[in-house]
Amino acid sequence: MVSIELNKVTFSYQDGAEEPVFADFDLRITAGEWVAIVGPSGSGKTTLLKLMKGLLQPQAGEIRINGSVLAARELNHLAACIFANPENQIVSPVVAEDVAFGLENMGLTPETIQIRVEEALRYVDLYERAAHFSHHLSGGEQQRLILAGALAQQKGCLLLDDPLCMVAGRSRAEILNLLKDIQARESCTMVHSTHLLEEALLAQRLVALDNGVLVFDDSPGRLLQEKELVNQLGLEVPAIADLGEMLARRGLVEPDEVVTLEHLLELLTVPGCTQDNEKIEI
């Protein structure tokens, strides 16, 4: 697991000729969190996950990685980044020689490459199209063998980009599963940036930018309770979000208490809630 400080960071494109995207930014992320990233296009999701990562380097201020500071020019080599759009980012023309290109940079040995690129790929569910040419795989594929090769580097932080935005349908909540299984069962630290509130939901914590600063830091639940902030983000609050606040007014579950389908249908069959002819008047 990773943990991730920025410390009074300062950041402009252009070498500080422009006006800077952060300004004395501070943000922490607990080793084995997974954050949601929201806010309106330009707020700086993007920007703030290269940072983390190194591909970028902030004029000020300092970004440590498990205690260490990330010394300009050094990439966070404990962590994987994964885009918006997995074409961009898919290097060799085979899925398994895909997973297997980072692990052979990496120095392992055939034997251990082998091992991992399998494993990474029966996670993801392509294992058998492990042969077949990448680009004959769906958008959804593609971007779970992005996943895959992530996985079998078995870095301890995952910086996902929106990597949804060109994914949808059942690929969508496919992939959304994925990754909470990933956050559940690797414990790795999980940063991942959204334009949908929807997927933001899912996650421990929620981090909203509006213009580079930081707006809202708090559970997913607390933001729904925010409406002026919601609106002023251009957030669209899911159907089942509107659900729990009617229920919550009924007094039947806490205010911020239901976010996602999976808490809702938790909450309605705990044992003992309701008798099987029971109904509830919404």
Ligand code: ADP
Given for the second form:
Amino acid sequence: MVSIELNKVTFSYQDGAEEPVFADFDLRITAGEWVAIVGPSGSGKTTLLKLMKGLLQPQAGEIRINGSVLAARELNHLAACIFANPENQIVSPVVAEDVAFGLENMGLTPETIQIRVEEALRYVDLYERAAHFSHHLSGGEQQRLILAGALAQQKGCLLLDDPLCMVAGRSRAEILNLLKDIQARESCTMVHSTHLLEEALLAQRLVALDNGVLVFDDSPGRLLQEKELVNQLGLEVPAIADLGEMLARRGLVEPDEVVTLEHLLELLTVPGCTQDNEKIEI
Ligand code: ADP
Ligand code: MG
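If the one shown is the form predicted on its own, what is the structure of the form predicted together with the named molecule?
Whole complex next, starting from this chain.
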């Protein structure tokens, strides 16, 4: 597991530009946390993840990983990163080879590579497709392949940059479930940027950026209560969150609780809460 600390980080793409993307930016992420980063397009989400991965260097301030300031090359060893567009990240024509590619670069033995590739492909439910052409996979399957590649590296940190932006429908739900499972089972720090509140609500902590400024840092449920901020950030409140608010008004859930489908099913099966054919009035 990896802790990440940004202290007074200033970064701009053009050195000396009038307005840097980040100025004196502070953020601390504890080892094992799942933090969602939300914010409008251009607010700095991708830049922040690239700084954490060591793909960009701050002009001022420092980034500490597990308490130490590391060289970019060392940062690269600690975190696996996934970007939005699957096609740009698939490097091998064959599914299993694509997962193996990153592991070969890590200098692992062929035996270890084989074991890890198999494990990771089973985990994302692509094992049956191991010998298939990567470009024959659907968008959702390609994103799962990239996730397998990142998981196989078994690094203590997973950085996900809008991983579902090219994925729709059932594939989206499948990948979201996988992310929940990874966080629950693996001891892995996860930083996950997204433009969708629905995705961000799954995380333990939500950080919102607006124009490179941290405007919110608390539990996802709390953000739902900040209606003006949600509007300002251009985020769409998922229908299930509206339902959660109605249930909170009835005292059926806590006001800052994020209501999930699992929650609702639990509520509906609590004895005394509903009886056959009786509707909950909200
Ligand atoms: P987000 O991921 O939230 O959409 P980005 O981190 O991509 O935001 O962008 C933050 C700011 O940095 C934006 O103003 C964007 O135009 C600028 N920017 C992003 N990438 C580059 C780049 N390669 N060169 C110059 N400016 C960039
Ligand atoms: Mg981005």
